[in-house]
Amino acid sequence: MIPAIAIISVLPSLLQQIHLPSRLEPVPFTQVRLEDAFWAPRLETNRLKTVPHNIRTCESTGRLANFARAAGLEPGEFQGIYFNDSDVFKMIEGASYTLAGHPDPALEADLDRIIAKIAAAQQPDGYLNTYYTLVEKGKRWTDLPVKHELYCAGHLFEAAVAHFQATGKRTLLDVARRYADHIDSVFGPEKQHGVAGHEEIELALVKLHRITGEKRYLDLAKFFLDERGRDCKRKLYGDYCQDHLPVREQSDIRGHAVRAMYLYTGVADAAALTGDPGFIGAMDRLWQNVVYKKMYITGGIGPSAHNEGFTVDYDLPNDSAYAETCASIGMALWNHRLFLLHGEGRFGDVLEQVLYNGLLSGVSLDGEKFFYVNPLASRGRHHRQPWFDCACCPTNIVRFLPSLGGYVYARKEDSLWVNLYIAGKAKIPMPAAGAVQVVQETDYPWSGKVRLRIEPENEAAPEFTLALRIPGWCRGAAASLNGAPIDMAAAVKGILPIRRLWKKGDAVDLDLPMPVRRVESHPAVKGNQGRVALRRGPLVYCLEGADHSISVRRIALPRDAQIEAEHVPSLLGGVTVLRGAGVVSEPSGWSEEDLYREAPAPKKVAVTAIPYYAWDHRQPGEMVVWIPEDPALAEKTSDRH
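With no structure shown yet, could you now provide this chain on its own, in the form predicted alone?
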């Protein structure tokens, strides 16, 4: 037997990194190329279908015309909802991420044309909002809780940073800086007091600070974060906008789910730069509250359509689940920031859970239809749509997917961290060791076997640590370095550190077993009692009507049912399905003379489960994630559409 490698031992310095805020730096998406069979085709669909679809629809719905009209380039009135500017900015952000990986002169020219209209619409003092320029002149900053001026500004800043990173052009970045300078002249401790009703500008200002080095932008972000929940100089907006308590005092997550996620992402960004213990403590309390008591198994959040957000602990209905796609994207953003802040695997686990389930379900396989809400059960009447009047979800999807490469790796001084397992290549500058190329080879999420080849450009460089996230869903994980087994007891808080003087050709192999798992809910989740959900690896599964001749709501899955995984390349773009034997109670056979009868034995029925993200791509039909174990809990009859 080959002995476990002694150099895998966890050094005290690394333990300190893992236990204390590590303030990891993400490896930019521009340095990562995804080449796997799962994500790469989706990114190509996003490039070829979703980006053009978003551009066309922003054009046809008047969103782009609003900028031309605000600039006086064409006649006409404002079209659409007062925050429609934000959709254009998110579309630009997504198109910019796409350009970074696939140079496209035609797309770049389209963006140049759109950005020219945006720049022309900017007012002499830097202000930029087409609704107020065209509709409510003279009323700037008078309705912060509702009219989304700061929210739209934040999305402009994010788009400008992405466009500059992708193209090197300053055209949109200069527009963003002028607007940020204007906002800084309006708001502050000795100026106007107020916060965004819909958060977003806070995290965007931190991004703008990081790309420009301008400290005033960070100070302004901190002002908005510190101002929230303080009523000394203004009226509070309430918990719908997370404006009921100062952020440092919040423990129970409340209100609109997307707003909350954007706010807390900004808080995590500020905490990473300042080390503010009040912010860090609040983030930990709020994370525990949402993940342990208010998150769907898909990673979706916000069960209620009434406030598009949170209610009480353990309120997680399935058919009426709101679980907005934008909220899932916000959950991914927040957990990635917390992973960078703490260097703990639990945050990467939630990011992965959201990514492969509640987020990915938000876009169709063809890239041109979208879910706004993502229920965990359907009677066949819920379908993706090409667009929405409030189009936040399609434009959020188009910007998130091409930025995915930026979520895979992180670095800090002499450590390189792997957060997601996606085949591809990355060239990562290490502060101490010089440039290191990492090559991932894997068929994740269908297989848990991962090989990472480490290729330092300078083999004489100092040793550094390769820190690998061991997913929380995995039991019995194993790893080896150049064929020699690694002691998995070295893993701390979901992170396996491997420290050595790396040489070209070094290979780390991970084996993450993916048996089918039956998951049950906390007893307080009333709608799931006596029911189980199926998981394999990071994927949550569901039963869909297209695979069954009877209503899936009538099917039960006994505890002793054997379930096997089978990969089907021809189905839904290539998926691993789960097959087993369920049972169904026969409700028919009653006559008018029968009040009682001998109970018939449940009838066996073949069961096929598909990944949740892939439902609603075939004929309309029912869907369920949570399956009863006892036939008595299953429906006796059900509508089928």
Given for the second form:
2 protein chains.
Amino acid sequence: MIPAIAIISVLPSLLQQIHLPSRLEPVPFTQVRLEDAFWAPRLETNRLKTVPHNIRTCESTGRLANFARAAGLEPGEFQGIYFNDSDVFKMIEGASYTLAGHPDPALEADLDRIIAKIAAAQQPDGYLNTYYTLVEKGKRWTDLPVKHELYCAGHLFEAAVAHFQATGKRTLLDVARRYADHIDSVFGPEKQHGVAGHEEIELALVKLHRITGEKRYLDLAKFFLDERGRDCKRKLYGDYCQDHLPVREQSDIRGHAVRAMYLYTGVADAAALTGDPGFIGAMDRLWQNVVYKKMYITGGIGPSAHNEGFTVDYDLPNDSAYAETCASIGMALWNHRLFLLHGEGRFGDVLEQVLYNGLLSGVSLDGEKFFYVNPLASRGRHHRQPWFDCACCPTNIVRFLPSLGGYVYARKEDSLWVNLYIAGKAKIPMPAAGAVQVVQETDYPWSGKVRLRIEPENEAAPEFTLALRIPGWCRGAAASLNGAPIDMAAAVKGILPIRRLWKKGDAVDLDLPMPVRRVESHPAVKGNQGRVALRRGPLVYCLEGADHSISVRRIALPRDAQIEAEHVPSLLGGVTVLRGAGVVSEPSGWSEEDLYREAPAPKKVAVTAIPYYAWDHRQPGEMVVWIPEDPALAEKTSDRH
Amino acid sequence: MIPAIAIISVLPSLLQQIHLPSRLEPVPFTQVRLEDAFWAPRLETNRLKTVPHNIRTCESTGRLANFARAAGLEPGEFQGIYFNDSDVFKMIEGASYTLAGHPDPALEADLDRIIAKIAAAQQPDGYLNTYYTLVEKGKRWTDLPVKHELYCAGHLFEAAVAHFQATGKRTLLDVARRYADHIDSVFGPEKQHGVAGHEEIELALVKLHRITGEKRYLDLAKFFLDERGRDCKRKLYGDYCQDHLPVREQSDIRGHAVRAMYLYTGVADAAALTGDPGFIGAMDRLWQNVVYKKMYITGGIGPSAHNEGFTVDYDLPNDSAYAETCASIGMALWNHRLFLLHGEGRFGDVLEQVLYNGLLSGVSLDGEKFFYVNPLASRGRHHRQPWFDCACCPTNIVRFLPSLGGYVYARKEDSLWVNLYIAGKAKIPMPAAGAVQVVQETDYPWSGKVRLRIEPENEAAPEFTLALRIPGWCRGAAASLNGAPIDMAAAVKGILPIRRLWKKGDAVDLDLPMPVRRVESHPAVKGNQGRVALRRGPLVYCLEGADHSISVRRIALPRDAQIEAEHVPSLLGGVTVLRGAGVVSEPSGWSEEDLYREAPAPKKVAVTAIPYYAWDHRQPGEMVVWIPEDPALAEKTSDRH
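Okay, that's the form predicted alone, but what's the structure of the form predicted together with a further copy of the same chain?
Below, the chain from earlier opens the complete complex, with every other chain and molecule after it.
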């Protein structure tokens, strides 16, 4: 029934990791099967389309050949950009996750062949980077700020862990360990000082430590984290790389957004394992800075193209929003870690916000086109592309989506946590209560009604707590246990705890009302003044040209306009759209001889909003998330084609 | 019945002036009696309150004593500012106008006594300025840019003409002529070069020329107009005094607003007498610049306090609007002259706009308090004052209002023009048709229904044209003659001509519909974006604190809100108010921890708008003219007391 669960038996270290009792531990993707109408088809598309698309493109762009050439298996020069190895590792990571739920001998064999080339490219001392082996031989570790050696290593480690988790094979894990051992022999307090210009190695070393139990990897991760922003032995790289202040002293989130997210994910991982109060305090401050001052309503971060990253508080332009897909994935990674660290709903809320909006927008419904940047408004010229020279986003999507099952549940000693509402089944080994099967039934995100059936395999299982995240967007949430209402006042920090001796047949019903909500921004966000965004449940909506006969940038939505939700199964893979009556701004028509004129009567227009993630799948057109409430703030003319 | 008309017989020069046949000639105030419910009480208040208030204050502030001291009639030093003589002259001008309609022996005797002191202060060579006589003896004409000698002279000439027109006495006119002759002996192409830092002498010399027939005065006016902005014989003063370019080359209106208006009024006067195409072209360009780019909706001009004047196109801030009362009066003077010059409705429209709004706001309903500046929004701390050290505005109001009758009608050889709609009677001597009595019946500005009875005294009077201004604000105007509809398509450039053999009993009915109109500004006016002003007929409305229990700066008026007009006889001397349902912005409540939040439901509030001219007569409070259409643009918090 849940084939993935069979695999767990070969991975004892995964469920018996070192962990502080007060921290949550994720239930890994191997234990969870998503069976809903929203995510399951997307994961299937990822498996059947995006993974082969990624493999093909890694092949056609020379990314795979680079390994064969570095190994001396075939002639030829290095192709592409110096960090292209990472794309192959990320593709392997994604493909491996899919294998966990869907055994696929052909794919597994493909991976084995690719892994063999990778292993062959590894140097006798464990070093593994095709760019340095083929192009800058002898210059290893001489350009840490720019050249991504440690970044590529990190992605190798993540791929190796995933491949081992999914297949039980140690082929890539052994390569990873040899390389990690080599890096550990180069860097350290008494060895070479330095950090990665692009973070990733830190979280990857923690992951490798968790799967192998090797303490040196955790120590090396901590060395890199402690080294960042300290200028005692080297020149700092500056805030673009978060290398301007020691992490424990950082408060204002800065620089390249993906780098920041990967760094802080590693910090949160290390904090979970060490309890380091300096790291925890920095995470709290940085989280508040980004979530309260620098996050798009889509969960996207990093408004500026100039540094692919952060600028100043409240600088959240819509048309020029960079909001890189990888940064959204990083935001999901980091918030998941913070949820596990603190067990507070607000972190799950942000994870959910970015997941359903600014992350999911990054991939087309057919799984073969990708956004690198995710603006919140478009004049009709922004479209998903099959690939990019810098292919970080397609290869991040392909590895993130199939890992989604690992974000849904968590556990502590005597509590079982539900973080995301996605229909499916999970088998969760509780420390005291033994294996518990959880079945979720829901049409989330279209409906907020969720039924959770909790079934301990052990009929004499002791009491434990079911901890449910009550989404921060939700007003008037209700819950019942076997039909009897639960007092919602028991919810603390966004978590509703239900403690009891769970028996087979127990069912918890959660009702999270999903009215259409108008959301406004802090007035310091200049571009959103006088504008609202529409949300329903976790989804942010947008107006797209395809649904309107006039420019959507000319549409205003008065505060008192009625808006109704309607599910349209035939549209965009099945979406709930929002319909209402807007008002159209009139073309300007201001002449040199008008200073004042009679304001024209409002002209009504039928407005349809679709989920933001689903835009740019029909004819090319304009898009807006933030809709003016007054036609005076809408554009007066259209520049549609 | 119209006592003023008796006086005309002693003033033949007034109705037999030199004029070009194609120009309109005003029907002077002495021929017109205003008998309406709107203006007649205001003129009576001006006569009974403002004139005595001005005389008393000229007395108590030493302005009158300055003349006695300069004459050696009493000991003492000069008191006040160097241009204070002008206030006395303006007061005399205003008092004289009132005498025309309302003989008042006591006031006439007061004026005679004051004029006697002025005459005594005149120096043997005709020079007359108490500041230079008492303070800077020997320095006459040495500081033209700053010291206002020519400005004061101009106001003397205007007072002298008015006093002569109203009383037939030549006492002040003789003083004025002697001074004008003296100035003519000092300035000229072959004499001293220079212009007044503050214009006024130009229009006053034309006026003196018109009443006396003396060509030298017109030539001297033309000298000063030609001299301005020419640097061949002297250093220019710059654009603050419009002394940066020859007038004929000016296009962009600049500098001190009152100075500009007085200059261009003199230019229009000279152009009417000379037909100078350079002057006419400049007037056209400057009018377009100010009316299309630099005029408040109240007709006020000159947004900035720093130069009491103009800045750049579309710079029309509301809270900090300077919009000096004197500049509004200057705008009325200039537009009246342009109406006479061109016979086009648009100039009468601007005259009407400023008259009913930004000019009338300058004086309180009780006639004893004055605005110097007329902002379009207030936080509750701007109030009319009884007087100012620089008293130009109170003394401009006191002279302008009683001259209003002179702005209502005009005539050409065979046409009789109605420019303003104000109930009353006029006896207009037409060149060919002889005296024609015009009776206006209307509740203007509260109603747009006007009945005009046209009664030639000569039963065999030949055909002539009745030319009616159809206000530019009006849509759907209708007219009928003795009950028969008139084709409105005959109207050209805002003027409806009706030509016929007029007979006693002929009546023209005009219907100028006055729905409530929302007006928007050109989007380049930053402060008005997303805002509307309410107008009804010629009146601009405002929201005032006294009518609202919450800050009026928190009120928005959605585009589709119903607004009804209601006449309230008991309020503010009887006003038509506008009532509708607005929406209140919610106090901000944004914390450091909110970046997005649910937009609150709109909270309704009853809104009452009053005419702008009538604000600041009840408890001190806030005021706005430009009302946001969306609560997001309204202020979120109140700073009311």
